[in-house]
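What follows is a single chain, given as C-alpha cells, in the form predicted alone.
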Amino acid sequence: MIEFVNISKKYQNHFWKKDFLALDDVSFKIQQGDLVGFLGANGAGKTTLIKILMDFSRQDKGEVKFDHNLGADQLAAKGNIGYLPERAYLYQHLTGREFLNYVGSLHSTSKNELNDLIKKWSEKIQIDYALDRQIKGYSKGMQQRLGFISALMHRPQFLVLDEPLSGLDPIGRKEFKSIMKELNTEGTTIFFSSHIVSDVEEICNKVVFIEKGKLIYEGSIDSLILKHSNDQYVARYSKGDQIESLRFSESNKNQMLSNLISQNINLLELEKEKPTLEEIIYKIKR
C-alpha cells in the first residue's frame, strides 16, 4: 500500500555544527490490511518519517510510493489518509461537534453521514458528553480523542497515529486499542508510532523499529519473538492443593513429561519460553 524507498533527512542545527541526520537510507513497506506499530525512543526519527509519509516535510533522499488502490495519483491518495499528530491543534473556541463537522465538510462528507460518523465515534470513545461545549475547557485526553475521531471523519483506508495514546488514562489506552484492532479488523490499513513496546505487543501483527535514524527491523512479531526464543519449556501442574512449575530442554521434554505423568500430577499447562518484544527490543539497542 505504502512503500518507504531510501530515506535520508538531515537538519541543519547550527551554522558551524555538522548536520544531524535523523533518517538514514529508511526503506520498509506496509501492506493493505496491515496493523503496524512503528517503535523507536524519543528522537529516533519516527515522527519526522511520517511528517515525510504527510508530506508536511521533504526527504533529502528517497522516495515514498502509493499503491493505486489508495487513489490514482499522490493527491487522491492522500485523501484516503487519515492523520493524528502527536500534538493535534484543536480550533480552541469551537465547541467539539462544530471541530467535527468542519473537518468533515473538508473531505466533502455529507451532512447526514457526518452526523453519523459523529454519534458512532463520540460515543464508542466515550466523548458524546462533551460535544457540545468549547475545546477550550476540554482536558488533554479529551482533546486526544476528539483529535482521533477527527481523523476518521471520512473513512479513510489508511490511518496514521503519531504516539495516539499518549496522554491518555489507563481505560482510555484500551478504548484507543480496541478501536484500532476494530478499525483494522473492518479494513483499514494502521500505522501508528509509539516508544512503548508492550501497546504494539498487544494489538499489532508487524513492527517497524527504528534507532537514530536507522531501521533496525521490519517484519512480524511473531518471527521476530520466535527468532529470539531459546530451547526452553515450562510446565505448570496441580500438586495437592499447590500449582507447581518446572523448567526443561527442549532436549529433556519426552523425558520430564513422562516423569510428570507417571506421577499422576494433573498437567494445567505446557508452554515454550518466549521473551516479550520489549526485552528483544532491549537486546537489539544494546
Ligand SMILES: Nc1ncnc2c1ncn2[C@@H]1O[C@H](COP(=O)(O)OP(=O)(O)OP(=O)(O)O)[C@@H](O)[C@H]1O
Second form
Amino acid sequence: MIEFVNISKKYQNHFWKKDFLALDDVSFKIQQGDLVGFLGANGAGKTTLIKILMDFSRQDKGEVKFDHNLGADQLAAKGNIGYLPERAYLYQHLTGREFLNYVGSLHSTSKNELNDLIKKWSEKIQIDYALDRQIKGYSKGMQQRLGFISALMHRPQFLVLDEPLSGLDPIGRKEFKSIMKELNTEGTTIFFSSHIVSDVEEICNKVVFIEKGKLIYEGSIDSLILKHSNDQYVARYSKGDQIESLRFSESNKNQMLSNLISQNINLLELEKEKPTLEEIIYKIKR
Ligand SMILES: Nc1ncnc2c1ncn2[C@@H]1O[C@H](COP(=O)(O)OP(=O)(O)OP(=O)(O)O)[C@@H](O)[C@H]1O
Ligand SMILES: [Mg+2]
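Form predicted together with the ligand, following the form predicted alone:
What follows is the entire complex, opening with the chain shown before.
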C-alpha cells in the first residue's frame, strides 16, 4: 500500500556544523489492512518520517511509493489519508463543532451527512458535551479527541496518527485503542507512532522500530515474540487446595508432564513462556 524506499533525511542546524542525519536509509512497507505500531525513543525520527510520508517535509534520498489502491495519483491518494499530527493545530477561536464542520467541508461532504458524522463521532469519542465551546478552553486530552475525529471523520482508507494516545486519560486510551482496532477490522489501514510498547503489542499486527534514525525491526509482532521465546514451559496445577507451578524446558516436557499426571494432580494450564514485546525491544536495543 505504502512503501518507504531508502529514506534518508539530514538536518543542517548550523552551517559550520556537520549535518545531522535524522533518518538513515529507512525502508519498509505498510500493507493494506495492517495495523502498524511505530516505536522509537524521543528523537528517533518518527515524526520526521511521518512528515515525509505526508509531504510536509522532503527527504534527501529515497522515495515514498503509494499503491494505486489509495488513488490513481499522489494527490488522489492524499485525499484517502487521515492524518493526526503530533501537535495538532486546531483553530483556537473556533468551537469544536465549527472546526469539525470546516474540516468536513474540505472533504465535500453534504451538510446533513456532516451533521450526522459530527454527532456520531463526537458521542463515540466523548467530546459532544464540549462541541459548542471554543477550542482554546479545551484541555490537552479534549484537543486530542477533537483532532482524532478530524482525522477519521471522512472515513479515509489509511490513517496516519502521530502519537494518538498521548495526553489521554487511561479510559480515553482504552477507548482510542478499541476504536482503532474496530476501524482496522472494518478495513482501515493504520500507521501510528507511540512510546508505549504494551499498547502496540495489544492492538497491532505489525511493528516498526527505529533507533537514532535507523530501522531496527519491521515485521510481525508474533514472529518477533516467537523468535525470542526461550523454549521454557510453565505448568500450573492444583494439588489439594493449593495451586502450584512448575517450570521446565522443551526437552523435558514429556517427562515432566507424565510425572505430574502420575501424581494425580489437576493440570490447570500449560503455557510456553513468552517475552513481552517490551522485553524484546529492550534486549535488541542494547
Ligand atoms: N526541523 C528540524 N530541524 C533540525 N532538527 C530537527 C528538525 N526536526 C527534527 N529534528 C531532529 O531530528 C531528530 C528526530 O526528530 P523527530 O521529531 O522525528 O523524533 P521523534 O521520534 O518523533 O521523537 P518524539 O518521540 O520525541 O516525538 C531529532 O534529533 C530532532 O532534534
Ligand atoms: Mg515525534
